[in-house]
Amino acid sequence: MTVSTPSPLTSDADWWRSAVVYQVYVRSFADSNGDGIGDLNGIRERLPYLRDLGVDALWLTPFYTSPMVDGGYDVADYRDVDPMFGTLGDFEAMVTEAHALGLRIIVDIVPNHTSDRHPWFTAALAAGPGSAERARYLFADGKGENGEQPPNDWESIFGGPAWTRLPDGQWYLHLFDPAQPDLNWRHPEVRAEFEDILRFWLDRGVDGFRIDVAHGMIKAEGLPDVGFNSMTTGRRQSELLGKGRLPYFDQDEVHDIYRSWRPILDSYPGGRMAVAEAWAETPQRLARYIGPDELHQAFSFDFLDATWSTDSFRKVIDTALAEATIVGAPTTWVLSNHDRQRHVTRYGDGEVGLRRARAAALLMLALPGCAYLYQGEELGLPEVLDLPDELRQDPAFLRTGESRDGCRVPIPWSGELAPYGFGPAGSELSWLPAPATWRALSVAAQTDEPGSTLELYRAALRIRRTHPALAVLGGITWLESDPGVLAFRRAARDAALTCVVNIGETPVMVAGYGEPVVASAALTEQDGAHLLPVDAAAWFTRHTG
């Protein structure tokens, strides 16, 4: 097996501009102690695998002290590790070892809401209406003769009302689960607390933050109604995410928060960065989160949402690159994450979905900017659609019947029987069950296997790291191509790399771009040209000097 081995960690402050970041869903990556739940020591044991895969950084989902109502996105203590995942010492040892292997660490920060078990919220419940303790959150009196109606018509992203009433009559806001009360970010104590939390983790060597619900911390003054919700019209307010304005998302004042965070990040060496999980109604409003005085990146979810068509991909790519040029920051490409159905399944599932997913990976990794991979996509894992209802843990499932658990099934490492090496030898526990078909998709089954999805990713990431044309920051040059085909070139002074993706219905002949260096499906050579199959992509390289 040929691997791409990065040099030990450098102090390059611009590393994030072209990095490949691997998202680790902590409880589903690797279990070191046999309890069926992934943990920090499990990640530490698998760091060589990630180094050899060829990624530059890891993004870890929350591992903080939490009741785990929403998979750790309900934080009770932002400065400690939940015992489920290990200890603070385990985290520090993992960071040290990751850095020694040339891998950076990005951690999730969850600033929109806390757990209802957070000391601040338990104090707010005890203190009562009008107290200083309640001022840190968004409490309000209800409407109606006796305050029996919610303060407004806001709706939880997980379904149902965004307000819960307490025995004392007041209501509190939770844009997600009732166990996740929203903080009042106009309160100076809240802002000071999170600035201190940032420093706490920066002092422990983290290289960046992924900001959960980065668009949500500020709510419109007066808490005005949206004007509709699923109870009144059957239309959920969440349908406006990325398409329209909501009084509780993407308020202008949220940018003041990030302008106060940026100097903190800049005060640490080595290019500490932050990436926003943000939804905005236009690309222009999303671009406002990025800049030298705010955040370094914001996820381009439009790429994740692109349909399997040349028009859709080209429109999304052109828009993202244009916006990146305006703000002077790189694009961030992503095909899957812990909140969305895996793209093998989105693209059609089965053999068709896998072919398209492999092609999409080459498309994404050939584009300029930063690419985010979701654990298991390098194995070609599909969504698990048939999990028993009683095993699902996503809080949204109870409210809407929609579940994100299918993309969170622990990844397979080795062996013939589930959970496929997820835990130590002899362990049979796994918090979610993996299907029998995954035995053929494990890391061990795909390693050194010609044509496997794992080896495709390893090859592509090795070329991405070493090819001079892929090291050049900037745009791309679209090339004339057959209908149903995307083709673009990236060029350095003495070399060019061309990516060709066949999204059409018939194989196409490709010629004039040089020699193929990696392809998602086998190419057939004919008279100096190469036949590219349907639902396939290939990279071609040639010297230009």
Contents of the next structure:
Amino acid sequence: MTVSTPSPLTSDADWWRSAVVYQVYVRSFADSNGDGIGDLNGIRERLPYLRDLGVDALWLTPFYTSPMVDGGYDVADYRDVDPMFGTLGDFEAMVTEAHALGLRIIVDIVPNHTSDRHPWFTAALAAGPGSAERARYLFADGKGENGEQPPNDWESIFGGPAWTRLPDGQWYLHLFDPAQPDLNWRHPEVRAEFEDILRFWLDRGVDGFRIDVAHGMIKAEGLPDVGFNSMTTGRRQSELLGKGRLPYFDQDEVHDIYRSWRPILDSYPGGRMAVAEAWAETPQRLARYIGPDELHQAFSFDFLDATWSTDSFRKVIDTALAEATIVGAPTTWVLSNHDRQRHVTRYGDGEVGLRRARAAALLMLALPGCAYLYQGEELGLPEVLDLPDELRQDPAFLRTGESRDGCRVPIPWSGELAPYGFGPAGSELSWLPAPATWRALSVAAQTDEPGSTLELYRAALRIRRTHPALAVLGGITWLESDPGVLAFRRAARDAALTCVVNIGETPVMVAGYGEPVVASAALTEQDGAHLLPVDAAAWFTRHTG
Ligand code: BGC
Ligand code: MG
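After the form predicted on its own, can we look at the form predicted in complex with beta-D-glucopyranose (BGC)?
Zooming out: every chain and molecule, the one shown earlier first.
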């Protein structure tokens, strides 16, 4: 691994507007102590890799004390590190070392629900119906003669009813797993607690927060039925997510919470930011989470649902850029994350999927705004589709048969045998097994390998950092192109960069945009023009001044 001179953090408070953020799924990134589980010291060891890759910031999924029912999105202590991942001291050392390398740190905050092992919830169970302890959560009596039916028809995102009944007869709400009880955000103690948690991590130098289920904290008064549920329609309520109104999501009052968080972020120096994982019915409603008195960003998730077609990509890009104009903040782009099938597989898997994923990376990284990469996409990792059921750990798997484990398989770093350098030398453990095909995809196998996906990402990120046309915030200009081809230009005063993506069925001749600076597949030159193969993208630049 090359170690170059550390670059200090820039003082730019608006760094997040055009940043490339690398999502670290902590459990699966790098294991320093050989227990088969990724940890904070594993991240520390790999910081030079991330700096050399050319990203600006890391987003770490939850590493807090947790019984790990939902991979740490069930937090039992918001102010400590789970021993599985290390210590608070390791975290502090990681922040210092990351900052010295010019990398910022974003942590995940999970305010919608706690773990059922959180001291507040255990106290609530012990204290009984009607107690002050229960008021911090959403406990309710059931319907029916003896309260034997749930208080309403809400369904868990992970499948099944969103209510669980206790032996004392009361029910409690959990929009996710029963081990993730929802907090009552109308309770002042809940609000005060999370403001304090934000300060706790800001005091430790974090540069931002990713807010989990940011649209979920406030539930409609009276907890009204949805009226659309698996019982009445045979279709899951979660199908309405992001498409229709749900009484437990995107309630107007949720914005009061963010209006109280923003001054806290702004009171710290250096541009501390927050990005919402929010789902709303319309772009206009999603836009309400963003602004000078609320949050800095909300993920634009539409790429996750886009298919490999010019229409689909154009629609996603135009919608996201229009949203960005509404709120006056650049958009965020996401091709993959820890909750979705990896895009190599979504685009067709195997050779074809990989070719398309590489092209999609050049498409995304040429767009204005902030790009979120998910660990392993720079290696072209596919979804692992054949994990044995008994190894799957996603709580949704038991309830719905759908599992997110296939995108959470530990990263291959080096070597001939699984888990490919995930742990220290000689360690054979990894909490999920890596497939044999990943030997050729490891970081070591791809480093300095011309044409590898890793070198493609490195090259694209280097150009993204240095090319004047990509440094400019603002829009893109769509160029006329053959059917099946997307072409757009970014322009600075004296330079232009054109991104051309061939989604069609035949190679296309590209001429007039200047010299190719990076391509996802080999180009052939013919009479001053370049032939761009199928399922490929390239960037061309020229001076215009
Ligand atoms: C996270 C998931 C998690 C859920 C519940 C999500 O949006 O990204 O991984 O299961 O919130 O906390
Ligand atoms: Mg470990």
